Each structure stands twice: as structure tokens, then as C-alpha cells.
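The form predicted on its own is given below as one chain in C-alpha cells.
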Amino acid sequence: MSATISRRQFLAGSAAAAGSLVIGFHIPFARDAAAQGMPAAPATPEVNAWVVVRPDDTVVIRIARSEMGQGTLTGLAQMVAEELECNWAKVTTEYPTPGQNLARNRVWGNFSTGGSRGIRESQEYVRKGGATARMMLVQAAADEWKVPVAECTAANSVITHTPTSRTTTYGKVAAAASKLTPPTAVTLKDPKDWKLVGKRMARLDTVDKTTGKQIYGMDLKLPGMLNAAIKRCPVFGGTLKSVDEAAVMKRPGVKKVVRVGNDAVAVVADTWWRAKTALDALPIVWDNGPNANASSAAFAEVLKAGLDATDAVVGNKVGDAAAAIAASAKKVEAVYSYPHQNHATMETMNATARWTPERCEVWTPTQNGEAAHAAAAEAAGLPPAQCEVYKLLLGGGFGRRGAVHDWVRQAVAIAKEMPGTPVKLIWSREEDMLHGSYHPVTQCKLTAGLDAQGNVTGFQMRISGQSILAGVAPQAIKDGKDPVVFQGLNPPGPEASLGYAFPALLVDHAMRNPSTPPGFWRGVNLNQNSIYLECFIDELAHAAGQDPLAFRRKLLANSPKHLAVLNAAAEKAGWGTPTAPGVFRGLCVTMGFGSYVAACAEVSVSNDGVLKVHRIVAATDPGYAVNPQQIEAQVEGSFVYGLSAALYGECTVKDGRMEQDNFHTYVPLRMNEMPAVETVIVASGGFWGGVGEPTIAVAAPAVLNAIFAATGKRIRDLPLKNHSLKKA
């Protein structure tokens, strides 16, 4: 994508003047259009996104959410096109910019793409946008024909006057439609009448990605652009003590050495490789600061002490769990742990920035254009109105490109030293690995009581460990409580609820934060919480001498949606029927990001302890299934990520810094290790859940429970690479 193309996208809202139709979306609780300084033509209040219908019948759907491989652009476009009744073959998408969003008082609403919220939080207003556009186009045709609008219908971008069979196309009436006042009452289709939503539709970005046409941030080229490589103090909290700039200034292509903040140094050159090699040769002295001796081993002891500490905040409580457990016929206890993990996106952090005293522009892949815009403005020292961010498709996000935009701040800081010159900053893989925002590290003690019949009498769960919000949004901590810690463990409700009904329950958290910066990592805390809960439920089933599926079914009797996905996964996998020789099964169920998910894994372990994950059956109920093909792809992708974490994913701190700095020490799943994945979509309707994140949480516990069935070994700390799986 060039600067010209980006500006074309930036100015697409003015297309009405050239004979195109621009339609506003409605959202609740927003302000009057006049107060937003908007033109009078699209008079409907609360414009959130724009549909542009061009004279050639091309439909451009402008969407604020970011595309990072999850299919949000296609899914949202499907919903707009569904109500618009347009020709899907002529649909394309464009990003609006956060600068324009700010100038129009956030008419496009939330730009954040994370927490599997891209579709579920914007589905209503984008559908209304499509419906509004359709109504205006039909009205324009009716006005031209001088017939009642009720006599006209629309389908596939063609408007028909039913009594006379006259037809016209959307593109031909777009200019006239753009002059109409949008309707205030918009009725959405009944889901039973959907034609596109719920269907297996090819993604709109597939062709460009497979042909290499798609431009990512690292591909961007601007006239006169320079390149930058950067190093930040490898010890968390350390600073830059000194640097000998003159030592590399005579190297070919080197333009400048820039001190970035108080903890980093960058080299700017004509090519990135020249910048990087000069940076490697640059004499740098770091002040390692107060965390120079920090280590994972030392912090593990802090976490261990937190398991029995008194300073814990309650996340979920029913009755007196301690008393119920003390009075039980049998007590079961276990301690689990989960390590730091890196996002390890295939595309490392990067941004291109151009700064002048009057304006700052940034081109970058980001999960939150508004957050990137705010970071750019702060770093530029300019009012937000004098800054702009052009979003590019992401080569992976997984949460890394959402809440924290450190690379954007760095790129702008470097560009300020080269006024008027575009500078592209690319992090090396090592820099990307050493300066992530890591999945939080935690330990968990679980205790339960069983009566003489093997029924759970009390259940207690103490989490000791890191808070994400304490690191990225401390203002969200209320009375010492980080609500995100309790994902999947909440009381009954629409989000991340615990499906199991225990007579007495206590789930609490002792917050313990190391020097390692935390971040939202795909699946967030649902990942480890599902391991802790589901593996311990399996332990209880075996302690009670009961079938793991039957044991769960009893506890889920009052949670029909949890039970439905569990039964669907078990049935599809053939639970209770014979497996191939040496193959064993394990189960898991959870709820998060608005959806209900379950899995059944089939594994074998050789006599030498070699694990083979043969198959995982996943059942998911996201309420409405927008694109079943994309849901299946998301489930498969989430299992790649979840199994990579379970088998290999571990980041360890020694001497204040991460030990893993590339893929030879932080290993992803190989293709030959990937199991067959079968997805069962249990779309019960009536609500909108997420897809991209919840299923990642069921991969590891299902496999761990199957490993126990195969070997008799209960793995309570990950990754699996640290354990021998030779049969006990």
C-alpha cells in the first residue's frame, strides 16, 4: 500500500460528491451528528462506519476493526452485505483512519480488535448500516420511477419495480440516494432469512495473500524512505548508559545514531540490513537497573508463597468451601503452574513514521488504530488532530499489537530526528522476543472434598500470580481486583462463567507481579484457568472412580450450553467406544469470550515417551455462526497456537532478561505434529460470542487429560517439553 492509496482510503468519505453513496451506521448512546461537525447529508445520528456504493456497483464496506488473519473484515462485510442485498462478488473493504474518527467525534466507534470482539460488538450497527443503505437505494429508484417504494424490491445490487419488471442497479441510483435523508427506523432481517450470514464464504483477502499482492507493514515503501533498527536494554527496567555513535557513522549507508528515550538506541541507514549490522557493531553500555538479578526461579518461590497468603481477593464464592472440604469424606489437592509465553508473531513489530513540526503520519499494523494514534501523538509532541495513523493488515497480532504500542512511540521518536523523512523501523526477531508483553505467569492450588458417593462437597481454587491489568491498565484495578484473572471462573452469566455447580466454592487471587511486562495473549487467562480447572476435575473424577464425562455431566446439569458442547464433542469423538490400540482420550469444557467450547483429544505415548496427538474434536457454540468455514479455520489455528504453548511455550528470565530470543529457543508446533481437527458448530442462536480465542483454551487440558489416561502421569506444569512421558 502506498501513501497515495492510504490517502485515497482516508478521503473515501467524500465519495458522495463524485456520484457515490455514503451511508451512516447507527449505534446507541452517541451524540447528534451536528454536534460532531458532520455534513448535513447523512443526517442520521451516530454514524459509526461507512458503506460506499460506486457507480460501477462496487460496494466498499469501511470497517474500523483490524484484520490479522482472523477473518473479521470478511465476517463484518458479510453482515453488511446481508442487509444491503448487494452483489457479494463486487464487495471490497477499506479501513477508515483513527484521525478521521477523532475529527468526527468517533463516528466509527471502537477501533480495538481483541478479546474476540470484532464481530460480536459491532454486528448490530454494521447490519443496520447495510439495511439503511438498501432502503435509501430503493427509495431513490422509486423516486426516479415515480412509484411507491413498497412496490420495489432489491436483490444482488439490482432494484426491481415488481408490477412493471423495470430494473436498475445500485450504482445508477447511488448519487440520488446520497441526497436522501436516511431512515430513522431500520428493521433487521430475521436470522432465518439470512442468505450470506451463516454460509461458507471465501475470505475477501485470500487471493491477495496467496499471490503476494497483500502489503504488510514490513513491505511498505515510501519515496525517500530510510530504515531503522533498534536495541533496547535487554534487562527489564534497565536504561542506556552510554553509546559510541562515532564508531559506526562511517559505515556504508549509515545516516544517524539515535538515542530513543532513556533505554534504547537506533541506527538509521539507507537499508534495514545496513542499519541492523551497524547496530550490532555499535559499542553500547547498559545500566541494568534494579532487576538485574531477577529470575523465573526466584519468582516461582514468590508465587508459591502466594498460594497460602491471606491477601487474596475473591472472584467467585458460594457458601463456606473450607468448612465443606474439612467435613468431607475425602480431600483432594493439587498445585499447577503456567509460565510466561511470547506472542511470537510472524511479522515482527514495525512502523513507518514521517514527522514535521506541523504533522506526524504513521503507517503500521495495529490491533487498535486509536491507541496507535494516541501513542503517535504523544511521541510526536503534537495535538492528535495533527497526527494520522494508516492501518495495515497484520502479520499476526494475538494481543501484542493491541494495548501496548511501544514500537510506534519508538518509530516517531526516531522520525523526529529526521524531519520530513519517512523512517521505517523494524524490530529484529531477537528484539521482538526480548521485548514482548508476555502471557502472565501464575500458580494455582486446587482443593476439593468428595463425599462417600464421590460427589463434590466443596471446591477451592487459589490463583497466585501476575495481573495483566496491573501492567497495562492499572486504573482498571478496583479494590485490588483484576477481573480478567477470573476468566472462565465467574458466577453464572454471559461472560467467562464457571459451568460447574458446587455446593460450596471459593475462587480467589493473590496478586504477585514480577518485573516482566504482562500483556493480553490470545485466549488470555482462560488458557491457564481451563488447564487448572479441567485437569483437576479430571483428577476428581478418577479419585471418585467415575467416568470423566459422566462426572462432568452431573456437575453441568444446570448449565445446558456448557453441557451441549461437551456432549457434542464427546459424541463426535466417540467417547465410550473403543479407540485404536494405544490411543487414549481426554476431555475439556469451558466458557469464555461469550462462547461455549469443549474438546476431546486422542493421543498416544510410545514406550520411549514420545507423544503423538492424533485428533482433536472441538465443539463451539458462539450463538450465531457468521461463516462456518472461517470458524473451522479459527479453531484449527487456535489449536496450533494452544498446542505450541502446551508442548514448547515457555519464556524464562535469568539475570533480569528473557533467555529465549528466537525460534530455536522458543519453538512452535511443526506441521508433522499437527493433529487432525474436527469442528462441531453448535450454533444455538440468541447471542453473539467470539471465535478466535475461546477454543485455544481447550486444546491443552484435553491433551493433558488424554496423556494421563495413556500414561498414568498427571502433568501439572507446562510446557510438556520439560517432562518425561514414559509410562509410570
The other form holds:
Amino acid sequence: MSATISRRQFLAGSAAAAGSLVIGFHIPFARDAAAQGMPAAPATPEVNAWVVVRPDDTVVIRIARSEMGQGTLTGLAQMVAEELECNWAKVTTEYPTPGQNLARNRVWGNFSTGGSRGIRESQEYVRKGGATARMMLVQAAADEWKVPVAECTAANSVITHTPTSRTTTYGKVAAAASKLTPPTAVTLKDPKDWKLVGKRMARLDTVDKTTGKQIYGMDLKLPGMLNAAIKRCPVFGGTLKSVDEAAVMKRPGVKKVVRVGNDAVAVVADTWWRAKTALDALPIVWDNGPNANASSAAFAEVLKAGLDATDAVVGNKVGDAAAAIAASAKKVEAVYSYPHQNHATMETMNATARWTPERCEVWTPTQNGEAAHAAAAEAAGLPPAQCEVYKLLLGGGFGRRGAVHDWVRQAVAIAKEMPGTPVKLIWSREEDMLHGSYHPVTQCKLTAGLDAQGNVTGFQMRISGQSILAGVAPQAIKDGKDPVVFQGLNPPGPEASLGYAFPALLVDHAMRNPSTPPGFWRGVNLNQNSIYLECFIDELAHAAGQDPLAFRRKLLANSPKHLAVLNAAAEKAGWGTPTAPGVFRGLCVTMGFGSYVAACAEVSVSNDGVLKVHRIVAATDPGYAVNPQQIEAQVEGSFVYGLSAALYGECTVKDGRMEQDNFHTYVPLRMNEMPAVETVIVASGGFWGGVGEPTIAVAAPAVLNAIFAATGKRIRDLPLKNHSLKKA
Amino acid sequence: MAKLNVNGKVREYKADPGTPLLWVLREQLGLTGTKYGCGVALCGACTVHINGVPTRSCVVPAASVKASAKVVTIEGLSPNGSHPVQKAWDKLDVPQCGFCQSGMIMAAAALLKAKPNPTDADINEAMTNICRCGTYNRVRAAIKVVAGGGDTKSAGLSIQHADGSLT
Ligand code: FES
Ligand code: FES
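The block above covers the form predicted on its own; next, return the form predicted together with its partner chain.
Following is the full complex, with the preceding chain placed first.
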């Protein structure tokens, strides 16, 4: 089915969004109507910002966070529905727009969908939204029956007056409920009474993804729409010098060549294929700028110097680590490194924009509708109230589509050159690879002392390298400190804390920023910090002649949640019991994004060095498990992402630009390499942690430690493809 | 006007020489279920069937596909998502973001037609599509469910559906 929407509907959607406070709005492209070319359903008044109940008892739950595959749409709907006591079979969802959020004083809170925050940071207010709506619906029924509200109960979208057994449905009283004043005192259910939260519910968004009906940003079609392809100076920081427009203007379908900002050029044509091929034929001269000679090899030297530099900022400190190590019976030291990674979402960056002097609208897959809205307004040169962003489903996010909206700015800049005409900008895979917001590059020197009994006396960790915040939010850096650098290494607390109790400790960071733009890449700094820490802990266990599990347990004695997931993974994997011949195990435990995770990997390495990851047992404690089957899906996906990076992933700079430009040079894991994954969910309750990211950080260390067990080789620089595992 | 037989219908289209089948499907024929992921036959997101053979449409010039050849896209795999592969995918909640899944499903449908009872090695060989979300294990499980006649419980996922049924 075509995704084309009628002009009437397109304009209606625009108008509805233009007017403020349109209650019961129906956004264009809500999947049940607009995306299928049907007129939007007549407006039904909302019960509150989170809940609309239609006369036919359909419940529309509004979701502010973005669905990008991680299941947050379903999880958040479960949370609202749990308190609403509605019929789950009649639940649908829709996105409120950032423009509406702005106009309504941010009634839906934060739209940002990153840092595995979707559920953990909005769980309380979305549950309250559901509870409030339920109380209003029940009140409306009681008012209609003229009975005390205390005599009424609600379940499955049906309200019952218990003394008389009279019943009515949510759909029948929703209009009356919408006129009531919302209650202020709201009590949420005790988790032990949950009926929907914690259950292995099917996702709400699966069917259309199996039939081709699901509309992603790239699939959008608007009346009169043109298509654009873009090239930005491949050298970071370079600019556009000149372009020979005339060379392509006569090509079929080509409408315009647009200079975008000072560093990019786009071709607008009737189809994207024509735009892309014209762009490929377009003579462009770049000014490569100050980074023309930048290279990863040269920058590695800068990072190396940072390992011993004196300008480091402290992240975590206990006692005098250097003195403790100096006085130790044994000293162990190692240097690790981690390369740039590209998010490489399956759907490349894209946005459709329509600009007039009065109004700018953008349709785009984004992890943060509000940030996309701000970027659009800025690029449009219009006040935010005259701009709107319609979020479309994301073909992957992984952090690429949240912090910077470079593609949105470009799309608006192009649309601005063609007032009134919607233009869809799609990045080619090559453009997407050359202009990512890359996982930061770092090196780390670890030093530790052991006493005669093999106990750790002091532990030092110097991180040298790139700060994400310096690149995307420099205002968040205080006193030269980027706190995100220390993920997984923080002092005891609820976020990304180091579990190990070292008698003396120093973790510090010497900031060294290359020309490469950094970004939040799924798992963020927990990824490499966990490799550095957990592989080195394995080195220490080995140096102390102790079992890696026993060695960790001792150091985790005061970190019961870290310990519990470690034990859960080790026990389920059968740590200490015999493996199949040639199979070896490796462990890892960490904490981040509010959750505790551990893994035990089983690998074999053939005589000629071929690695096979057979099985990974992963344990995760996110506090509450909202949807266990989706947690399992996230854990499995995390291993694919983490192992892709560990085995093959690196983006390297040469002559100022990225060398990897498609999946032959940036190789993701494929099905033949996928291990069996067993997920143990240890939901210990009392806190809310994320699940989309933390597990990625245990993938590589568990496998690297197992490789050491198998071969005696310590791999300290990733990816593995650069090393031979061949038996000497 | 050039012609293609897509999903059982003869469709006319106009495109420049060399335009890949993928972009004719997406831009001329409005069949956006077939996705662009890499453009160079590496990812499989653009997989369609040509005379039953799974084919990466991003590197096949549309003009090279004869009007007599039968092209099937995800939209034409079944009238309403009722193909056993689609049903298994739905019941096992295989898709995450879903962007790669049209290609996955088309590759799996072709595999199961050629080998109704594929071994793991067969699956590894046929399913080389890239999924960045990491759905591989559920893809494998769903293929095995279809091979086993559609018994979704055999996957051991115990997913509760809105209609009360259990996978
Ligand atoms: S788009 Fe055709 S294989 Fe990737
Ligand atoms: S489901 Fe997202 S890429 Fe496969």
C-alpha cells in the first residue's frame, strides 16, 4: 500500500498542528489511519494527556519516547494500561508531537530516547497518567449513576457499581470524564499487584513490520515531494570550495543544486535515484581545511602521550593508589585501546522538510523529537512555535539519532531553497559512514599492585582520549570534567558505579579530542571502560594465580547487586564445571544505565586461529522487568552489536576522512557467527534500570577473557580482526 | 514504457537506463516495503524474489528484468501477512526496528521453499542479511517454527498476545 497521504489530509495535519491546544488531535501518520491513506478519525476528547478512549472503547495511549526497535512503545503502554485497568486488546498508541509538547507546557515531559532512559525515567509519570485517567473515568460513571465513587471498580475497560452490578464501559463515559478536574492524590499499584507489567506481552508494533506496510522516514511520500541526495566534505571540518552546477542541471529530473551550509552540496530531483546519480556526476571541489592530514595512526600517538600526562581530571579516588602500588609485592600494568565505531543504523539518516516563510515542518525518524524540533527551528530561521516535527518510526537509532540532528538541519536548509515544496533528504550508506557521530576513541593504562596473597593493594586507571560531551554538549563540561567518561567506574551509587572495592584507587581522564565528531553510541563509554576494567581484572586474577570468578567475588563482597548478576551468569553457564573439548569460558560484570549486568561466554579457537563464540549466558538486573521477552530480545541484540564491534568494528581516519564507507569495510556480525544466548533476568526490585544498552558492555570482555583462557593471548586492542589467534 | 510483472500484476514504469530494480519498486511503483540499506548487495534489506530466487534488487538494473519474469516483493508475499513465514515472524515478535525484516522474510521464504527443513548450516548459508538490531536468534527460531509446521510454542518464548493466545 502506498504511503501517500491525500493533500487534504496533509493540509489538515498541518493546520491541526498549527493551532495550539488542539485537544484530541490525531497526528498525521498515526499508523491506523493516516499511514494507510484513510482520513483521520474524528477527534475524541482526551481523558488526559496520556489517554484517549474512543466511543468504541479503543484506548489510545500517547508515547513521548521514540520507538526504534527497543520495545519502549510496548513497555510504556503496558505501564499506562496497568494503572488504567483497560482492555489490552484494544490498546493502540500514538506519538504526540514536539510542537504540541511545547504548546502544552511539556505535558509529556522529556522526549529524549537515549541512555536506556525510555522506561526508567518516565515510569512514574506515565503510570500516574494511567491512574489519573482511570480515576476520572470511574468518577464519571459514578456521577452518571449518582453513586459514591468508592462503590465502583474498574477492570478491563469496564466499570462496575458493585452493590447493583450495573456496568458501563470506558468508551461510554470518556467524554464526561474528559470534563472532570483531574485528581491530585494518586496512588500507584504495589508491584506485586501488577497484571500487565512484568508479563511477556507481545509487541504492539510487529505486524506491519512483517508485511512491508510500516512506514519509516525513508518511505515517506508527500504530495509534490522532491528528493535530495547530499555530500558533505569528506574531511571533517572541511568546506565546499566550488561546484559546477551546470554539469548536472540538464540531467533528467534534476531540479536544483543546493549549497548546504558551508560544507555540503545537495542535488534535488524528482526521484532519489536521479538525485544520487546526478550528485555522483557533479564536479565538486572541497577545501579540506585544517584536518586534511589527520589520521588515526597519528592520533594514537596523542592518546599514548595522554596516558602519562599530568593534566588529568579525577573521576574516582580512594586513598593513595600510586603509593599503595609502589609498596606492593607485585605490580601489573597494561595498556588497552578502543577505536571509533559507527552506529550504522540499517536505515540511513533522512528527513523530509517543507518550508515556507511562515512555517516549517519536518518528518523524520528521531530519538529526540524536541531536539529535532529545536534544530529545525534554528535551521528554518523561525520561532519554534511556527515549526513542527512529526516523528516517524526509526530503522535503528543506537544513539545516532538523538544528540545531534545534522541531517535535519540539512533537510531544512535544502527545503528553504524551494519554499512550499516538501523535500526528502536521504543519505547514501557512504554518506552515513563518512559522517557519523562516532564512538569516542580512547586508550587506557591500568596499573595495579598485588600483595603476597594475591590481594589487590591499589588500582589505577588512566583514560586518555575523546570526550563525547566536548563534542556534542560542551556546556555540560564543568571544571574540565566530562562525567560520562567514567561510566562504570563511578563511586558507589545508583548510576554506573564500580563494583570492586579496591583499598586504594585512582581513575582519571586526560582529555584528548581528535577532529572526528563523537556521539553516544549504544552503550556509550561503558563499552570500552568495561573492556579495560574487566580484561585487566582477568589479568590480575591470572597474575595472582586465582580463579577469575573467585577473584571477582572477593572484590565484590560489598556490592551485592553486581555480585548477584555475576553469580547468576556464572552458575547458569556452569562455571567450574567441564566444558566441551576445546571450549573455554570468560566472565564479565558491570553496571550502567541503572542496571547490573554480567556475562559468561564460551568460545573455542581452532589451531589456525578461527574463533567461534558458542554460547553466552547473560544476567541482568534492571530492578523491574517490564516485559521479559523484550528484555531477552534486547540482550540478544546487545550481543550482536557488541560482538560486531569487538570482532570487526573500527572506523579509522586517513587523510582527514573515514576509511570505512560501507558494510564491506565496516562489517557487522551475521547470522552464521551468532552465538546461542541465554538470558537470566534477576529483577531484584526497588529501582528502575535500563536494558537497551548495558549488556553490550559485557559482550567483548567476556569473549576476550574466554579467548585468553583458550589461547593464552591477551587482546588489548580491538577489533579482533587485526589480530591472529593462530596457535604459535 | 517499460514493464515489470510485480506481485502478479503487470506494471508500467519509466526510469533512466541503469536504474536499479530497488528504486523502480520504491519510487516508481510505490512499493516501499523493500528497503535500501547499502546499495551494493551487502546487506540484503532490498531482497525480492525474481522467479522465486531471492535477489538483492539494489544491484539489478530494472531494465534487465524481463516483463515475463515474476517479481515478488514483501507486499506480494501473501495477501494479508498470512504467509507462514510472516505468521511465525509475528508470533515470535522477531522484528525490532524492523527495517531489515522485509529482506529477512523474503530470504527466509525462499529458503524454506527450496529446503522445507533447513539445517542450521543451510540457514547460515541462506540468511546473510544484516540486522543491526540483532534479531538473528529469533530469525533462526522462526525459520525452525515454519519448518516444524508452525508450532510456535516449540520456540519456547512464551509470548502473550493481546487476543489471549500464547506463543
Ligand atoms: S540495499 Fe541491496 S543489499 Fe543492501
Ligand atoms: S530489526 Fe532493526 S535492523 Fe533488523
